[in-house]
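Next up: just one chain, as structure tokens, the form predicted alone.
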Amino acid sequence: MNKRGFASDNNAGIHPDILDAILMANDGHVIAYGDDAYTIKAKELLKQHFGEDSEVFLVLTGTGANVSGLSAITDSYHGIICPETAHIAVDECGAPEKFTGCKLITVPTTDGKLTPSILTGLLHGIGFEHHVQPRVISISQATEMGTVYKSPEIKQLASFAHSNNMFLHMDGARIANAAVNLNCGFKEITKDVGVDVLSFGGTKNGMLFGEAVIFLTPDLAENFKYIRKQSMQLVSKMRFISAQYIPYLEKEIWKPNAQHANRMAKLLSEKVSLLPEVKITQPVEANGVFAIIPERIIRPLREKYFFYTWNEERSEVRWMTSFDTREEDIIGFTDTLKNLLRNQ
């Protein structure tokens, strides 16, 4: 078996009854491209938990998803405003600016949150032809820090990006796990708040593969079937991806497995925060957990337990737990770090 360690969420492996959703809809042929019962009912459910007037669409990837999402509601002239830790400007390899063209416009945080007060001075040159016109704001729900924002923070930015001709854009890799945090539904936490558009994802809480594109503004959906099938997100088989989304909505197997994936990462936290060598860096509000430790441990510690860096020169490392995450995982990993503070 392979060793469960705290890389990542996309590391994980899937939940058995979504493994069973995708072989039951293995069944004979039905039509592609996402003219078939399971996807139908799939943007259904869909609908129940983001609001009946939004317009649903799946893709493929997570970045498949905010690309496209973000291209439906900027030209190439705009720019597009979120942290300087969002994936899209981390993790994406250039690609929300090669396929809209847009340059993205990256704001220094602490925790990973925008806020209007430090947004306001990146609104300068509007009107003006030779700068970069801000069109969206991109938040994401948890962020890449681990932190959560709170449904007011959210009708703030909401409020600050309508008010100055903008939309705001959410990534949602994670936000089942802002979710339980909050104690919320979808709902509550995007269209009722203010959120234009969501890329809303399940493959780091149990789903294979596979990502909805939600415009909870429904007029900014009218050209994206287009956009879909140019950004080479329109799957053929869709009904493999439609099929996840049913048991994972209608079961809500979203809830228990975001909230065994936090109270994982609460229990990393109060038990390696019990050793005097590490300082955890921000607040555990979803299923991170961030860290410094002494640098020479990083190394041996990674050939037990495998994770990543975040910041070589401040030696802070990143704990991600997932929905199968256990707690013989933890106290393993645990007592390994504490081996390794008293013997290297």
Second form
Protein chains: 4
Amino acid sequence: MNKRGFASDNNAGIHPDILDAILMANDGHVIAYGDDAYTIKAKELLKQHFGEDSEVFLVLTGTGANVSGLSAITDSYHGIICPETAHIAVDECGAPEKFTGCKLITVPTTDGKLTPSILTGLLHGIGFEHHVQPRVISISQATEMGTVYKSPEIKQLASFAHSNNMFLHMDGARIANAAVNLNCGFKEITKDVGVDVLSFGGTKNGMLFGEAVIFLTPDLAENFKYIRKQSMQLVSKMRFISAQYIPYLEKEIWKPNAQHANRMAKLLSEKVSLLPEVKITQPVEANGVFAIIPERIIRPLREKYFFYTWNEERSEVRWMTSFDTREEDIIGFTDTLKNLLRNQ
Amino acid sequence: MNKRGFASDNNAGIHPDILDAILMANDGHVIAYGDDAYTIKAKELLKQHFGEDSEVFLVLTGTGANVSGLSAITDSYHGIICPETAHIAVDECGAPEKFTGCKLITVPTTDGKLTPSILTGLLHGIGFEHHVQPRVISISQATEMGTVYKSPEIKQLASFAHSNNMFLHMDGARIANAAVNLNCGFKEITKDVGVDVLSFGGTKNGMLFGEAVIFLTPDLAENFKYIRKQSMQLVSKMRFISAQYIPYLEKEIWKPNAQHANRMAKLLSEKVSLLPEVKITQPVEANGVFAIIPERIIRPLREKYFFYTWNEERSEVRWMTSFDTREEDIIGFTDTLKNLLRNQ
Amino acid sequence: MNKRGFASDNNAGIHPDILDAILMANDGHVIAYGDDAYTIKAKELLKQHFGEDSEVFLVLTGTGANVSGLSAITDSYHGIICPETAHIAVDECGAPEKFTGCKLITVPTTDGKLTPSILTGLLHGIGFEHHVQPRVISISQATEMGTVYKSPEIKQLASFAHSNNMFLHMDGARIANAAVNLNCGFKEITKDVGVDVLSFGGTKNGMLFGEAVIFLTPDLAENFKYIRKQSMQLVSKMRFISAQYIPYLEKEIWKPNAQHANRMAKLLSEKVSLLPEVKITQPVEANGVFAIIPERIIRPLREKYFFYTWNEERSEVRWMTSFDTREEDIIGFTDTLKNLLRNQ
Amino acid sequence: MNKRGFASDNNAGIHPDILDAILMANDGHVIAYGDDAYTIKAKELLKQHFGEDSEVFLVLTGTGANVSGLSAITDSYHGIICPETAHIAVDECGAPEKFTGCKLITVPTTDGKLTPSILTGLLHGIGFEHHVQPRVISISQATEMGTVYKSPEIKQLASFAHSNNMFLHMDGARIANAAVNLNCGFKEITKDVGVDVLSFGGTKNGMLFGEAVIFLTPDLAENFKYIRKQSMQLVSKMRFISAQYIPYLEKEIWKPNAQHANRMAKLLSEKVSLLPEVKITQPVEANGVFAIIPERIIRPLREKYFFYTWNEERSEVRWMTSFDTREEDIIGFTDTLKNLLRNQ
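Switch from the form predicted alone to the form predicted together with a further copy of the same chain and print that structure.
So here's everything in the complex, that chain up top.
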């Protein structure tokens, strides 16, 4: 049996109902590249969640969703403002710069969240040809720090963006975890509060592969089909992405999956926060727990459970839970941690 | 039931044994992004086929494999020589130019195949800074025209490339169809005859998704892991690509699949070539049949079977077979064609 | 004294009146990057020639003008159609592909000129996401083959472009030579016949350096100032480009300069066409003469006069004249050629 | 007469001896693109200053020099570390990102200078494919803040870079001002202390236009001629850049020019620092003076003299002097400032 852990929500596998949907879709011939009944159905379902006038495109990876979506709303002389912890800034090996040509303007934050007041100081050099022109504010929901934007916070950022001739982009790799935290639907934290373009993730919440780029401002999608292809994000046997989205949305698999992951994170956080020398560093609002633990126990703990160090200087680690995290994983992990703290 | 057809080999689904392998891999947690037992095994198997000193990377799409592989062996001031029918030149929406920055130098051919004599005239301006510097010869095996390079033909191109300070790249989206046509293994038409970098396709021959970039000249792979990530071709749940390659190679699923597809193409070609007003335009060496048919019957024929027009001016169509094409498909198609020729 | 020759019109120096203008502009402080009186004046003069509603930007090089201008009217998934002899296709080291990301779709021609009938066959795959979308037709006036488009020919290409949702771009590195050949002004062969964007050259006709990108369709210029800067074509001491354009246009230096160069080309062509074994291969309509001469005399001839071989296979050479070519240069050259033909 | 000012050193014109050199070079035909006697001579002189084994290329603009030089030492998955005030980060409209594809990793500093201790924390994720790989440390000499690196400081940065598999790049747009401040030659602050690639500026110190990219580590120049062309930095009439460098270096025009500019900055700084409400914010080591002045007087002061606001929030302005700044300019400016402080 494989070692379990808290390295990332994408260390988990596929939810059984989603795997079933893939099996069912493996039936004869369908037109490749998305002109098939599964894709039509998946797009309908996504439009039900995000608004009938949204434009929906399925892609392959989270990085692909972010980069292609950003590419649709920028020219190369634009700037993309994001937190310095953003996935697009840190974890995509420079793909955003390479593919869009844009500068990423990164902003320090304490909790991974942007606010209009942080941004005001960045809007200089507008109209000045020597400077890149800020064009996009990109936020992650949930954030890379496991925190969640409330609807009004997003709305404020959208207003700020739109009143400054910018767009609001959301990296929703973990949008399901945010939605269940807020006890709302997807639309209330995207379309309804002014998000223009969304990377709608599924892989981290029980799908095999596949993400969606959703244009809540549909005009922006005009040429996206070419961008998707040119960014190498158009899959030939698309029915097998689409088929996953059908139960994910129709049977609302996203909801219990994300609820469970969030609950496990909460539980983990509660358990470990009772231990000496463990300091939780971020509010646990989604499925991530950030903690400072003694440097001496990181290595032995990792021998038993997968996880990553977030900040070496501060001895801060990140533990992610997923739809398939078990309570016994939490208990086993906490016990191991407790023993290590005592004995090392 | 879905309509069947001859539009493309990627209109087919997943071979049952490969789907089984995906199911089996859905077991607990493994490290994402390729540091898992399935990927280690898949890479071992690929090295057995291509040589122990080859370097193997799994990616997502055929376009992704081509573009990232080409990116590893070029700088933006280089030229990439290919037939004017090449997938990289025609079917990738300019992704090679966008991502590598290179010029594609396209060469007319009759059968989709390059020869050294065609290329000699292109090597001017070497060392002259106003001209892009030819750096790569890219061939497809099997070609987009359904023809197959023989080993010595590839070897000659490799010699020509290497003696002119160039690399030989192979788009092997249909390499299995070529190998069974030549009754040989993959190594004999790649590593052994001087190919430097290969896009090794599986999707068109029974896999769900996933391709491999294989560096037969291993030094060229030095920084490829960054290129793969930056080209948005690194999948998080990589075990599900890797798991497919295990039966594909270990149980040699590639072989009967490709043999069947090729045989069906041959059968189709034989059947339709007996019909009046049908002219087969290319040797049928892999799984594609090219034919000129009367323009008047294209539309009614397409209402019953998927397929694409290859060349509108010449009323030339392309029919692709796949691992799951049935003899009854061929018969039904031929009958329909016959009737249309008679009655329209 | 320096060796003279027919290698290129940019082997010539600066016209004295233009040099004077540079001297005069060297007076105290002016704001850098174009916010100065010289630039305002130069732009006014250019607008007088091209229409008050044109938008004018000064840049540094011909390649820079072409690439930045094309960048303003394309996205990376577009195709740019041009003759296979075009400067953008052959002589810019792939800068167009690198900077725009576009594919260049090159078309064989006999005389460097495109026609609508040549282009019709290229407009396939429109709306099909696997193919680049043709967006620009780019022509050179005068062409790289020394020929000149007549106004109606340009108008036809513009109509073809516009009725197919494309733009017409003109590389006018030698537009002055074309205009004097046609005995017309610049507007009649650009704005009046539908050209959208023009690279307006001066360097090849007596200026030190500096070109202009002129948007005849002014909306296309909306964000060009950022593109100019990002393409490294914004010069700090811009007054010294601008100052050159003032006499060039106000005193019409462009006209006698180009007339002289064209006349010298005509004279050269007439003289050498009388010689045995010399075959003029293109109509001499601007300042270039193309000829096939015996391969054996190319090297000794080049020892006395600069010039380039155009096509090695055919032993075809190119001789360019310039504003400062002297009749004695022609006579000396013809005599040398004659002697070599006799004695070698 | 034109208004004078302190906006930038490139608001000045051309030094008379340099203009003379341009006049002298306007003699007959020479081969374009650098194969001429002026360029050969200029390169020889540059090699005398920077070491015989350096590789020298003339380009057009400062941005062009930086971007093309950086392009020669990076791949697109690399990171370029620089101060957040760096010209490449702030004033080049994203050209570095667009052209190299790299991420710029910007570091806050107080005085525009990097130190190894600042950089240590940035070297994480080495070998981790999700992160860009730091490859270049880029510094400006003199800095954008008017400060100057001492030789040992550069040497430390070079050692840090080289011991971490990185290169040291120097933006030397104002290297002459730095050299005279340190009372040394160019080699002592570049080649001798480990700089790998230098943008050697001339325009800000009395030239018309033209910069040089100098490879102190000559192997890095291997393919630079293609990069120069592809980055649109190859000028056809190159003799007129080269000719300027001849007196600039041979007659050492760079030295009195820079000495004068620096002396004027010092004088200005001394004069204004006596005034109430004026706070000099940076050491005046080159030709820039940074000061906080009352916001109310910025606009009226600018009506008389050109200058830029550096930081609106802090009401901080930048005053640049140049080779042609006159003592009377300083006196006039100081008097105006004094009057405004008194009366507004």
